[in-house]
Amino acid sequence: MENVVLLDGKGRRWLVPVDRGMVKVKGVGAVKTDGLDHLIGSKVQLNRRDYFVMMPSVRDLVETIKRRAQIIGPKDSPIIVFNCSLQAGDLVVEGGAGSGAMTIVLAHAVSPNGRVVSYEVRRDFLKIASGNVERGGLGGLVEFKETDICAGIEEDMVKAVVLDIPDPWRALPTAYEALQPAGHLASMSPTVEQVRQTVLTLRDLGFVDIWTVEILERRMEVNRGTRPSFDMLGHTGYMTFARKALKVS
């Protein structure tokens, strides 16, 4: 185990390396990391505060990444995995690595023997994303390519193509060619105009089972009385899904 998660009573979390001696963790302070992997599930006191030592979950990895770009977060990423029917051994192509949050989720979904190929045009994003993926222990499952996915996808018989780029409709023709028959397409867009252009292009290309959804998340406050939280995680983006149908010759 390369990392553990420190979880405090307020639900805040920190990803901490194991067996690295004394490490300074922002928000926690100096932490002796030797042997932390033997304390999974235990409560420890560090710098006069209590923490639980946990095995990192996918959510932990996503919520503790270094961010340079807006991410597809824990509210939306499971919906993409579910609707693309991803499982161990699948080949997935991602367009737009960003900070690598969705890359981590995809790699975890296809592990231990699957593969994620992530296309990203910005070198600074690639550096952040690859670092976050390596930090999450998933580097062996991911290949990053510094190129525009709209210009072509080198892989074929792909189970799913997941797009998080400003103009996803430009990548749809090459996505169609790369997908296996009945393969899945998922696209994340912040505005309805982007969704409209994407859906119209999907229809023109012959994709089927096309639909778009927005997910809103509202937690419950459970104490002596129980009520919905006043804070709601609202609009983050619209997810459009489709499946490849073979063209009639």
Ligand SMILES: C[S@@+](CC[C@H](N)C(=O)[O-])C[C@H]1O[C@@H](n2cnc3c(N)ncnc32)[C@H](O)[C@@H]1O
Given for the second form:
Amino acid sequence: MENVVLLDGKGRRWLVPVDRGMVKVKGVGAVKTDGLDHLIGSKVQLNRRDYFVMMPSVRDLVETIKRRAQIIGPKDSPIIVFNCSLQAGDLVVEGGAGSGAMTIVLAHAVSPNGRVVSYEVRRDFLKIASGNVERGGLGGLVEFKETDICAGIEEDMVKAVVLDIPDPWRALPTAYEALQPAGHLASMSPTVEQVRQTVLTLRDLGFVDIWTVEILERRMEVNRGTRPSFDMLGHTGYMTFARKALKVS
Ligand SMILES: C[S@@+](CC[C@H](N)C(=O)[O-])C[C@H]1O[C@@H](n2cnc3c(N)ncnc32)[C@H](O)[C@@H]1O
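One more: the block was the form predicted alone; return the form predicted in complex with the ligand.
Whole complex next, starting from this chain.
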């Protein structure tokens, strides 16, 4: 195990490397990392505060990434995995690696023998995304390409194409070509205008089973009185899904 997660009583978490001697962790302080992996599930005291040592979950990986671009977070990414029916061994193409948050979730879904190919136009984002994926121990499953996904997808017979770019409709013709018959298309967009242009293009191209959803998340506060939290995770984006139907010749 390369990393563990330190979890405090307030639900805050830190991904910490294992067996690297003394490491300074921002927000925790100096941590002796040798043998931390043998303490999974245990409570430890570090710098006079209590933490639980956890095996990193996929949520831990996403919530502790170094982020620059807006990410697809834990409210939305599992919906994409479910609706694209992703499983071990699948080949997925992603457009817009950004910080690599969605890439981590896709790689986790297709592990241990699948593959994610992630297209990204910006070299600085590619560096951040690949660092985050490596840090999650998923580097072997992901190939990053510094290329505009709208210019063409090199892979074929792809199980799903997942887009998180400002103009997804431009990538749909190449996505259609790359997908296997009945393959899945998922696209995340923050605005209604983007959704409309995406859906109209999907219809023109002959995709079927086209639908769009927004997910809102409200947690419960369980105390002496139990009620929904006043804060909720509201609008992040709309997810549009579709499937490739073959054209009748
Ligand atoms: C919102 S971010 C993606 C965030 C990512 N889904 C995540 O969870 O971390 C959008 C990214 O798409 C990239 N991008 C925009 N147009 C692109 C294109 N045509 N091909 C590839 N990448 C593109 C941007 O540089 C940016 O990094």
